[in-house]
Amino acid sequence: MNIPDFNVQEMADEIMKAVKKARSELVKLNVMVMGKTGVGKSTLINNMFSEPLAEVGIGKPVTDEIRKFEKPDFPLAIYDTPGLELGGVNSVEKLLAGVTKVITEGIATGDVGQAIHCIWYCVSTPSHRFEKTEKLFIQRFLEETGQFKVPVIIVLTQSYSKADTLALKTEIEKENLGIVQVVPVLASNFEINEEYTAKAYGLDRLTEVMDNVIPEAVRNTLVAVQKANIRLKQKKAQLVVASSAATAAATGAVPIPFSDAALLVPEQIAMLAGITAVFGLPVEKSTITAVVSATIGTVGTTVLGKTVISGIFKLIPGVGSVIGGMISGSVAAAITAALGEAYIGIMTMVAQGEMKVGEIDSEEGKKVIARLFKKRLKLKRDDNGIPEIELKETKSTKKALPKPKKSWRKNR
């Protein structure tokens, strides 16, 4: 069966549409967010995510030591509890009684999205100590929660030295608390002076622990909004473009004529907007409109037309001629798989910051767009048109465009 063919444009304005879709569907993750007051918890939050939700002002008060921090159409709560204190109005047994009825109520709703999902429990390092009263607590806490299970991590933040970094997590594991994981991190890099500067580190490990322990319903959440794990979201990405392709290579299984090429793009189009989805990026209908010009058509051009696809065959490892202009499924996967590796390339950009969104549109990133995408097709593939080669964490940038910083910048 035929359906109607998509020029640039078309393609793109339903992309636009599936991103925001894809985008809508993702649940609320709520992060619970607890420690002694100066442990460095707004550093940690906005290093961790896209956006900075512990500068938004006063956050809403659940109750009257928690306050909930969100903003408009991003799909991430943080629950900040007030440090705590020996005794008086932060006593463990306030505040334990307060995040108690918190994670209660939110399981009550029966909502996946007004649970929370995880816990942070914030330690600082140069504190060099693990006090009786954050161990009492976070017993307390476990006991009276554990039919929920929410997982508990320890961050050691403001990890400077190593060797106190060391020392505070094994005093912290030798306590056996049932935590999921000590994880250490130095959220921003810290100037130790002026000839040394402490890099930031462990929050991509800190993301990790939490894709493997929260509900399987916000995992997709937590890989858009965190920006402190790259490769997390690429292969993530890769994820959505592997079964993009082989659904693609069923579309071909009985080869389909060029004229009926249009009936993959629906296929390219859930693909393209899944990828968005997953880099949590902001992405205008220009840019899409750039990274399909410059890969499998131009505007005002059939998507996928005969024209394009001539050209395209010519860039394919071992497809030789193609006879009677027939698309064949190991062929509609290499095409499909190329332009999701390309895009992965390019969001991978521009999440290190080698390229801003809006440059994408220009005839530079276009160029960008187009190297990617034919550097994707000239790799050997298996029968069903995916990489026999595993993707590597940078083989869709640094291989396919050397020094993309250099190149890119020099005649701009």
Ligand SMILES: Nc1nc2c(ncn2[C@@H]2O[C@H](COP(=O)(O)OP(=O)(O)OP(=O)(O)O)[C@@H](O)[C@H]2O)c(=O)[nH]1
The other form holds:
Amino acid sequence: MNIPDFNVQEMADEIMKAVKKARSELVKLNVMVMGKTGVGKSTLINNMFSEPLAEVGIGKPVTDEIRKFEKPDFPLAIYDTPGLELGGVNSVEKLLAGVTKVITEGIATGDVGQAIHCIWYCVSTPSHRFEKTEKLFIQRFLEETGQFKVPVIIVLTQSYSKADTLALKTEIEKENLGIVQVVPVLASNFEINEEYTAKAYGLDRLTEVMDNVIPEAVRNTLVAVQKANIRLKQKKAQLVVASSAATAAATGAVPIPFSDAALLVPEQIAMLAGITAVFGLPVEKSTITAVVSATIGTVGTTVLGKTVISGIFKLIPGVGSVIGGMISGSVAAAITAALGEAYIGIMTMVAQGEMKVGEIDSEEGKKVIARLFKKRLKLKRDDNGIPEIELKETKSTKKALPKPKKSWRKNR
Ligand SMILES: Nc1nc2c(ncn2[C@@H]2O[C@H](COP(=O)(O)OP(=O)(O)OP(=O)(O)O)[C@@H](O)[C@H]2O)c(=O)[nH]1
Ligand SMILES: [Mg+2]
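Write the structure block of the form predicted together with the named molecule for the protein whose form predicted alone appears above.
Let us now look at the entire complex, which starts with that chain.
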């Protein structure tokens, strides 16, 4: 058998290649944003996505009034529409015509990357008003474009008051408009007065609602471009790990000798690239080099070389004493899963702002990675590498999934 011998640099190169490919394969997500002037559309967009598209100039006109905002190499387009109040007496029909045109033309291309995948209709909670023209517009819109089934989510913006939010939500829900859901959000912290600040919330919920209604082809894109729901990134990354661990288990179904451990590397390359794509962070080769060298490789030698493997063996429950020099399926799965989970841990820290991408390859960063990896190696797992305790019960993920916040928090 001819087994490729990867060293750390080669493995990092391969991962970077796979990451580039995975990124270029993401289908562009197209979101149309509507609502009156000043309701908080730009604030919502900028807090939802990792690139602040609402800040990049005036956008490109796609009709007289509708503008498209996008950035090179970022698979998201925001279609910004004018508020109904700007169209005069014929405002509903005028906006409807423009919006319907954009949607129809997108679908007509036959390319899922050109279609509008979701609409946010924004209503501001402090305004206390869902106006008749807005209701009429949504009803007419759903009639006209019903065949295309574009999901409409009503986003209640600036929802720092619980009572106002509930009242407006109930009022809109009573209309039975045929929209997906009414989702209240506070896109960024809101200072009520010197003493009280309402904490931002709801964007994670909005991503979940979207994830359920947008086409399958753009779900991975949503996970990658949004920054509001780290738990969703973790969940999708965990699926990547589970699949790679199962492949590793199959590779070791007939136990492989120590010296053939490199057989596991191609799957681990695919796994680390997949996780990187899900998190959508600007990872560089030096980042990957640090992750690989702190876990399954030592710089200068082969990845999963004999020394590394024997170090790893000592930590896996029930394996430490085995001296047969063979890697079984469950051990192959455990090593692969531990690597993937350690990487998810690091990506989570970066996504939460606890660490910068540039710090991963520092001495401190590598220590953190090594510690995470060892901790995950010590877990008891089944034959496919699934840990007995779920990842969501670990401490670092708990932080990513805060308990529902109280709407009020005392300053100081
Ligand atoms: N603190 C806080 N302020 C918000 C929030 N949403 C909107 N605002 C404020 O409300 C004002 C209007 O928000 P924008 O995001 O500019 O509203 P817009 O809908 O994009 O407005 P136009 O582009 O003019 O139609 C700004 O001063 C925002 O700072 C929020 O979630 N939190
Ligand atoms: Mg704006």
